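For reference, the chain that follows is the form predicted on its own, supplied as structure tokens.
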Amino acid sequence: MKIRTESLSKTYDKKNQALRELSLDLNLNGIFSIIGRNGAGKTTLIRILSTELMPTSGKGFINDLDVVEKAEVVRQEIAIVPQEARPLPWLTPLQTVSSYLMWRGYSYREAKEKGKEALRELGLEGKEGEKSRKLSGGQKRKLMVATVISSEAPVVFLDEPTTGLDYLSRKELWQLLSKMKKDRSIILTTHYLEEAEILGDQIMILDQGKLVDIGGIDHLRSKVKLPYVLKVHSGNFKIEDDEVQVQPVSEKETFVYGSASKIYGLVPYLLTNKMKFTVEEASLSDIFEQYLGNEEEGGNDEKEDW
């Protein structure tokens, strides 16, 4: 699967600019994570190459179809669950997906057998019947994951999927996920840093509507200073080195971030002195802080990412 902008922007009225002639080239088998503080841009860029929003400017392909001017056609290719997505209360889990499957040109009888094994995927089984408006917020959101897994589209745009499950519905949507890619390419937005790193073949990184980077996770934490984090089972640890930086996390943990040489430095002090310590390579959020810092986030979203 291909994705491709050239200069992609837009602007909402006339002076917030949500993406800022946003150009990428890639060819993506896999998941792709796109993360940033609210106001990156993320949705609206989903928006536009699921043809849902018009840019302002510039171009947008998926696999060289051009989403403004062949728009049906990429339609067809395409699946999403919008940021906003919610299913009508009157109707029960089954009747949404196979009502959704039955749009796309699958028969009645295709439509609800589809409906019924992605229900079940989704732990919905026992809710087929139940109206949509008795369902959880969580219920719901899988619900609207429901209908794109049972569309077999090649190419599915997911917007924080996971918003509003709890931990153990988040992760066995996660290992569905990655069942998922196997046989389609899967665009995913999320402010769970966690889900992204564990998810993502490949994560952007989008801060006021430009490309910050772009990569695998060890492309990533290449590219950063301080790539590894030593955790030391104390509170009261200090080092005195402008080439590491020393973060106390509790009266127990302390958190020390520098290079591979640096870290593994403190070790024989460490052991010497008896102290409790891991060594690990930096995650996903400590990568994000580093590029962009951790100042408050801010601008608007479409919900919250315009």
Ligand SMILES: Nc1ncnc2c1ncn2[C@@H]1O[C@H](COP(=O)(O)OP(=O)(O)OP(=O)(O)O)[C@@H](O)[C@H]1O
Second form
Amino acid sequence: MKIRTESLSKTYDKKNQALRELSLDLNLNGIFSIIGRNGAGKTTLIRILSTELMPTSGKGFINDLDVVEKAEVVRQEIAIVPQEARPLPWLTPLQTVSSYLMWRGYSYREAKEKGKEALRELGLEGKEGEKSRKLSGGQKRKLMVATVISSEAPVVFLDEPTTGLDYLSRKELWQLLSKMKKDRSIILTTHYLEEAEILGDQIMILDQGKLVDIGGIDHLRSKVKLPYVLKVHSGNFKIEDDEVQVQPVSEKETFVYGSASKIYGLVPYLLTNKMKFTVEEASLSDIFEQYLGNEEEGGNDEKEDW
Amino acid sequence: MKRRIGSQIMASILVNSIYAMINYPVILINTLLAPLAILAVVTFASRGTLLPVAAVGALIMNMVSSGTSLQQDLSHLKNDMRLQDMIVSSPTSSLVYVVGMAISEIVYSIPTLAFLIILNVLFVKTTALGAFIIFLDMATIFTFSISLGFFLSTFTSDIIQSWGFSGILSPLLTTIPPVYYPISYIPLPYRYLAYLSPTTYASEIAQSQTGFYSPGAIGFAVSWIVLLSVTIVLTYLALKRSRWREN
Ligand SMILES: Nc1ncnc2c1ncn2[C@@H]1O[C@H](COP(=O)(O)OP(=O)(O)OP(=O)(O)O)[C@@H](O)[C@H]1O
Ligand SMILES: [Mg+2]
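Could I see the form predicted together with this ligand next, after the form predicted on its own?
Next comes the full complex, and the chain you just saw is listed first.
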């Protein structure tokens, strides 16, 4: 699948710039993770690409189809779970999934069958006949995911699908998404950076409506100054070196960030002093922090009209 | 895959009326109370003489209520549940969505409609042609209010706003204008104000078929022309100017 934007901008209420001249050109097989701080513009971008929201200027394309001009065609190909979507409380989970499928044009019977299957895949089969208002928060979220993955849409947008899911449910969903990505493309936003890293074949960092960087995890790692981390199991490990960054994490642990040569250069010292440690490549969280952590005030200026 | 428009329409009907009615049967009488209350007041206050007018008036009110409840239901599904976002980016077009939702409002008020139709058959004297004209009249005012409801709902951004709209529309369109009583009951200078409401024309058409008002051929034609024009304009606005995709 191809996603392309040309100077895509969105300004809400003539003053709140959510996207600023965003241009990207992506050939995607699998999962595209979009990360960024609260208010970075992730939802805005997804809503424009899924034909829900008009851009203020610029263009967006899904598989070379203009999301404004060719919206009707694009809509045949996509399905979305919006960030704030909730199941209707007066429907049962099965009614929720099957009615969505009927809106996509499936017959009543097909919709029921596929609905049951999707609920089973998300571990909701016991809840089929209950009213959705009786589901827990995480179960409601899973139900929303079930609606779109049961559909035939080859391009699926999931805006924070795992928020509120317990750790095991999240891992189950990862497996499900990894299975799904074989025959469709998934565009996903998340605040769980571990998830963005594990799932994302391509990862995009957005900040204040602008593209910070985009690419696979190795590409992102190659762009930061400190791509390796040394985790020393000691609270008072100190070194004097401008080219590494020492971060005491707790009484028991200190992280040291640096280049490969710097980090591996420390290993002999640790060995002779019989200190316990591990060396790892920087995770997406580390990279994210290096990209965005040094700003004065993070995120977008959240001005509320009171 | 082959997409069935019938299924898409049925989905709206199931979600917005049938599943709701099955899961919460108490709402079956929900739509009956408002028209019944006014009907009772008008009938008792007129010592029964206005029962036929009020019976037809209650039908008109029921049609208008379908539009105001459509407006509320759509606002709720759009703003609180974010369902409309999912529909907008699905193969269902706004027209198909609204047609389904409009039918769902009729289905939702079937118990009320059945009751009012029986009441009309029992107490309203008219000819077969008259009954047919009343039917067309109802269909027109239904189209008018559904279009209005959809148009407004796409501009609401929260439920309080949508309560505001329906709270204003319902009395302005049904309780105050001469829907439950003949227009001749309004003193002259104020009578012209009544003509600001499209329901006045709908009720003149209905009342002309039940012998409570004789507008003459020209008056009758004028009522139809105004009612149809307003309906066409609103339907056009609903189809072309609604904010299906957000700005
Ligand atoms: N409907 C709206 N009207 C006005 N401003 C909006 C609207 N939606 C979003 N914004 C603003 O646009 C900016 C980007 O919001 P967006 O929802 O795209 O962020 P996000 O990256 O999805 O954040 P989060 O991680 O919190 O979901 C924010 O500053 C927000 O205040
Ligand atoms: Mg968001």
